[in-house]
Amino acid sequence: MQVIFTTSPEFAQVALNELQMIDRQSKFLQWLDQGIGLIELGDVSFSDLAPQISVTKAAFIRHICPVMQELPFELTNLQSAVADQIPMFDRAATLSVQIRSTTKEINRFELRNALTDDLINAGLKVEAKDPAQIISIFCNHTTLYLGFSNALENLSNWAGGMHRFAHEDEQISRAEFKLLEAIDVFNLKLPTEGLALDLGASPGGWTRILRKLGLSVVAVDPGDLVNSLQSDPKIAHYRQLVQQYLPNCRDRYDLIVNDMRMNAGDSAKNMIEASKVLKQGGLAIMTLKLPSKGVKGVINNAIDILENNYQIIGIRNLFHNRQEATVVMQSKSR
C-alpha cells in the first residue's frame, strides 16, 4: 500500500529515514510538495505503522494516510470514488473530509462541501471535529491520492498534523499553541487540581494554560512574568535558574513542564533532578531544543539520560514545535 506522511520540510529526511527504519522494505517513491512524502510499504501493513512509529520513538513523522486510489483530478470522478467506500464506513461514528492541495486551481472548501453533502445524504455523521474514521484527499493540478482510516491510524486526526487553535485575548506567546497540541496530540488527561511546576516559565504561556486547567503553579524562571499573572495568588514566582531552585525544592508536583531554551542533554538531567519532585505516576511535558544537524543522536541521548527516571509516553517534532521536538513522559516507580 502506498502511504502519504508529512513532516516540517526542515526534517523531511530525517522523517524519511525513521520510516525506512520501520519498514526497512518500503520504497520512497516522490516528495508531492515540501515536507509530503509519499512511500510504498513492504513489510508493515497501515494499521501497524502508527504502533510502530510509537513503539520506536521516532519523532519526525507528523501525519500518516492511505492512499487507496490514485485518479485523474476530476470532481466526479472524486465523488464516484467516495460514493463507493460509503459501505466500508461505521455509520455510527463520526466521519470527516480532510483534504489538501498544492494548487490553486482547487477549492478546497467548495469539494469539501460537496463531499459532506453526498455523505449526509447517505446517512453518515460528517463532522470536523474529532472524527473517528476519515477520508483523506491530497490533489495537485493533475491528481487526486484517496485513502480512508480509522483517525487513530493516522497519528493526528487534523489534516496534516497541522493543529489549529484560537487565538485568545489572555493569550501571551505563541508557545502556548506548543503545550495545547501536546495536550491534544497525546491525548492527555492532565490534572485539573494540584500543584504544576513550570521550569523555565517566562514570560508566563504554559503558566498560564495549566492555570487555565485549575492548577497551582509554582513558575520558576529568572526573568519577569506577565503582569496578568503577578497578581494572582495561585502562582508562586521564583526567580531563580532551575539549578538553583531544583535542589532545595520541599514541594511535590503534580506536573511538571519545561520549554527552557537550553542544550537538549542539559535540559534532559535537569529533568531528571525535576524527577525528584514529581509524585510516583506524574505527568511530565518538556521540549528538547535541537541542532541543525545530527538530531537524530541528540534526541537518542536525551531519551536515554531521561529514561533512568522516565517512561517515554511520546515524542514528537509538533506543528507548533520549530526547531525542537515535544517529549512528554509519566516519573517511574521509586
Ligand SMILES: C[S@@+](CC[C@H](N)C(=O)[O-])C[C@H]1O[C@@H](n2cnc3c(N)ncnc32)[C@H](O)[C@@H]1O
The other form holds:
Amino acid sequence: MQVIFTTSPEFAQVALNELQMIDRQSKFLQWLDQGIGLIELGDVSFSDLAPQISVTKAAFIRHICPVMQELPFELTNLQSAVADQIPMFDRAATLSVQIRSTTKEINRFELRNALTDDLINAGLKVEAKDPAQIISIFCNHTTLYLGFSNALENLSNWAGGMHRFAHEDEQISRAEFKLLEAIDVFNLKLPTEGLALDLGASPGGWTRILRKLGLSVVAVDPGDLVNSLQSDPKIAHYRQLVQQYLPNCRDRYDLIVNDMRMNAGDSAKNMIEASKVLKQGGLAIMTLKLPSKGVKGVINNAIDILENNYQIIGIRNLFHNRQEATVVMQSKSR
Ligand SMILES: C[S@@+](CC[C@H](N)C(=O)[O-])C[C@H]1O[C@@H](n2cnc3c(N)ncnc32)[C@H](O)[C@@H]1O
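Just the form predicted alone so far, so send over the form predicted together with this ligand.
What follows is the entire complex, opening with the chain shown before.
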C-alpha cells in the first residue's frame, strides 16, 4: 500500500526517518512536493500507521492518507474511480473530499464540486467540517493519487493536516492558533472551570483562550499582557520568570500551559518543577523550541525529563508550530 505523508518542509527528512523506523520494510518513492512524500509500506498496514505514530512518539508526520489508485489526470477518470467506491462508504457517517495539487492551474474547486455533486446525488452526507470519512486526492499536471480512509486514520481530518481557524477580532497573538490546534488534534477535553497556569504568557493569547474556556488564569511572564486582559479580575499576572514564581507558588492548578521561548531541555525541567503544583491527573500543554539540527535528540532528551513526572499523551509539530513541537501530557500519580 502506498501512502502520502505530509510534514513541515524543514522537517521532511526527520519525518521520513520516523516513518522508516516504524516500518523498516517501507520504501521511500519520491517527494511529490515540499514536505509531501510518497512511501510504499512494507510490514505495517495503513490502519496501523496512525496508532504506531502515536506509540513511537513520532512528532513530525503531520498527516497521512492512503493511495489506492494512481490515475492519469482526467476528471472523468476521477469521477468513475470515486463512483466505484460509493457502495463502500458508510451512508450514516459524514464524508469529505480533500484535494491538494502542486499547481494553481488545476481548479480544485471545480474538481471538488463535480465529485461532491456525484456523491450527494448518490445519497451520501458530504460535509467539509469534521468529516468521519475522507476521499483524499493529490494531483499534479499528469497524475492523480486517490485514496479513501476513515478520518481518524489520517492523523488529522484537515487536508494535509493544514488546520485553519477563523481570525477573531479579539485575537491577541498568532500563538493562539497553536493552542487551538493542539486542543483539536489531540482531541483534548480541557477543564471549563478552575485555575490554569500560563507560563510565558505575554502578550496573552493563550491566557485569552483559557479565559474563554471558563478558567481563571495565573499568567507568569516578565513581559506585559495586553490592556484588554489587565482589567480582568480572573487573571493574575506575575511579572516574573517562572524560576522565581514556581518555588514560592502556593496554588494548585487544574491545567498548566507553557509557551516559553526557552531551550527545550530547560523548559522541560521547569515543567518538572511545575508538576508539583499541578493537580493529580491534570493536563499540561507545552511547546518545545527546536534547533535546526539534531531535533530528534533534543526532543528525546526533553521527553526523558518530562516522563519522570508526566505521562506523555502526544507530541506533534503542528501546522501552526514553527520551529517547535507541541507536547500534551498528564501529571502522574504521586
Ligand atoms: C512566544 S511568547 C508566548 C506567547 C503567548 N503564548 C501568547 O499566546 O501570547 C514567549 C514568552 O516566553 C517568555 N519567557 C521566556 N523565558 C521565560 C521565563 N524564564 N519565565 C517566564 N517567561 C519567559 C517571554 O517573555 C515571551 O513573552
